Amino acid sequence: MTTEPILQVENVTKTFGGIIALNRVSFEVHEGEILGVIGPNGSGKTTIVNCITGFIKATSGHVRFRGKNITGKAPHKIADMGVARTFQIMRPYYSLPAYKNLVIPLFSPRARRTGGWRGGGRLGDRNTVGIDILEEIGFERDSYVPYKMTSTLPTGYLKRLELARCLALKPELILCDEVFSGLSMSEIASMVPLIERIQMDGITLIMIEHRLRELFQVATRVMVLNFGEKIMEGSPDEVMADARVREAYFGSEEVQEVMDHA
């Protein structure tokens, strides 16, 4: 992990009318790490992802990726720079087969520029690469699953498809919004090594999660938001030992269980 931050978020504030969703949130992410972002419902976790990736415009503050100011840029321009994201509510092309969801990002300028697909520009080449990527993230290549209509896929495959679409863009940073939510324990158990492999491939990750036990298996560092403000940042053990975090999560059975087994 390098000392130079790949992402810098500086005093980002976002208001919706009179509601302060984010209040001067600042943090850095270093290349090669996995930053976990946690907090109770309504704490601003998804809002900060939306501000970073351009889906909403911050009221004030700045976001820099590799030293370049990306504040207020359109989502497709930020993605073209190497920042990809998943969505808590999955957004695949439900009317297409699963592998065709990969063909679309493989046509992007970034994928072409970075060699995200092989071959001489024929559509069939991208089809093959799309299936290759699906196999890497857990689709059985020799089964019918990559060819099934996306609308028929269960949640576990849809979550993996979200990650696959990010990987097709050859990103340097992926922001994962609740990638473990809705999954069974066995599905999560198979997803954790996938996250670790993505990190080992040189991709930096920011992970918003409610599944704390699983997040703490992979997170290098954890940031806690509450009522739109950053209240703590540190290792998983440091975060769980902090009185402010306990107060923010008071009554949460999962957090108490994590604390009891820390």
Second form
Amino acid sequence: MTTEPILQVENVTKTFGGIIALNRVSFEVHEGEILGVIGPNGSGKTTIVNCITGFIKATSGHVRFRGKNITGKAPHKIADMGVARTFQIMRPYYSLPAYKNLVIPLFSPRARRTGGWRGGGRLGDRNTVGIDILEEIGFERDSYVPYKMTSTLPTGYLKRLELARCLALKPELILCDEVFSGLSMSEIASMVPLIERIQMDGITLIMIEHRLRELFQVATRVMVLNFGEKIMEGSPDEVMADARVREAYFGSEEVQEVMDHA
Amino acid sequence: MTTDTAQRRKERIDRGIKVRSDGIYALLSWRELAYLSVPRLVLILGILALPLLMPGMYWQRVISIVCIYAFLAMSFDFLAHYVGLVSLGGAFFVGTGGYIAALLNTTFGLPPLVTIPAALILGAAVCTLLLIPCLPLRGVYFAIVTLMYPLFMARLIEALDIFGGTDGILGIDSFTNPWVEQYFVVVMVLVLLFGLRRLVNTDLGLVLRAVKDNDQAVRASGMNVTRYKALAVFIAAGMGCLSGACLVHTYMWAGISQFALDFSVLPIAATVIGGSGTLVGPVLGCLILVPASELLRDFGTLRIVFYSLILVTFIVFRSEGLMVYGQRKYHQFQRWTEI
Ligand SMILES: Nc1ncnc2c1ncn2[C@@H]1O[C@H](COP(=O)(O)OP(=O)(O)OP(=O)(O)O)[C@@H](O)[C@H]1O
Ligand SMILES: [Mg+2]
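To complete the pair, please output the form predicted in complex with its partner chain; the form predicted alone was given just before.
Full complex below, order starting with the chain above.
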């Protein structure tokens, strides 16, 4: 590949007191890819997302987005460049109706500059654009659901809302922190085509998941973290066949299941 | 009879969905139009008529003071409920606005109609600049730090003996006549009330509410949270400075007591009584508390006791506040009569 990677993470280390949450992690993401990130609980997946998006400062190392050094920049500046993220612990605006949640990203400087989602943010009414996005992401348009108070929505909708908030920004890269977790099998099945559609729109994705089967369906490449270290990287098939991954996930039924499947 | 109540209850639930859908209304009849507009008309006409209904100069002056406190109370409610910044800096805003108006009037001889807007803008800018370092603080920490500002300013003026020191600034022009004074503040209450209400429902207002709800998500949407907080503080400080400027022109005097904590505390009490988040509630709260404290003036320091009793009673029995209670009842009543 001769093109420049969209995201380069170089030797990022993060320590919390004595805990080494990330130890010299390096990887690259290329335009149009879906990079899966897996690893057991506490292996540093959320921490790497926080370091890339500026929500926490890496102890050492560098992050480059489209060749520009974004290490240590404020989160809103990184988001403004087109790096969106979801939160593992969902963070919608609970006091607003669902569709109003999207007015906020549509009002952001980036959305006003780029036109936001499909350029709709430039054309006046952000409420309507918000409802359009919600419809695309799986809210039933001709129902009360988009107008409901966010605090009354079930988890499935909240996860979609997290993604919708990213899309409204018209991002170039989305970091998804466990958007499948807490969802039923059928809900995940309906999310997979959505992820594929986002990729077709030319948006690069990093997906952190525990649901390996669904992740391996969409991911073009997978990186494995364990105790803050990158233990391997490769195609889904390679990762599944790797002994170190089996070891890290030893006892995890799902991996066994997925591997047996393969 | 029992079936009747059952039907009524169903209607209430339906209405609830409409209310929750926030702003998606369809006006179907004159009756619904009246349902929405009558409370607003009563409010506007009631407030406009207040000065005319007062039995003399003394009580008219009380109405001016009510309005001046109402600016502060709305400013507190706006910051606390719509931006999530609980500010105890009311006295800081009043003092800053008051001294700026006083100085502009006495040194440059500018009339109240110039000093008041100037104090509003300049004062808001000064207050915002001084408060910017505190904006990352949350909740009670922000509250405590904003409480330090008026104390600090009062001691500073006292110690350095600037701006008239402990004597204050005397000989400030009053409004050209009492009716101008009355109607200026009364109309400003309405302008600010409806202006704020409109603001919090614009897209910008929505961002401010989002900052309160969840500032991390606002950051993740590429927006500078501190900048929006600063904008909100600018608006609230402007309203507080307006209070201060009106106050010095009403009393024709500016002094350290403009930084007194009454200006921080009474608006909060008024908001508690009137109902937080309603904006009109705090105005109502001032309309109760300010005259009450005038009536209790004869009791000397004992009035603080009465005052506390009123407050405790409200907190215990109507913790949601008068307006929240009233609005709820109003909507429920409507739901029952609709079918
Ligand atoms: N703010 C923090 N302060 C202290 N330690 C932290 C902090 N955030 C994360 N850690 C620690 O860093 C390590 C990595 O945490 P992280 O949240 O990145 O894991 P994760 O891979 O996302 O786990 P999960 O699958 O449970 O979401 C953990 O040991 C965690 O306890
Ligand atoms: Mg995590």
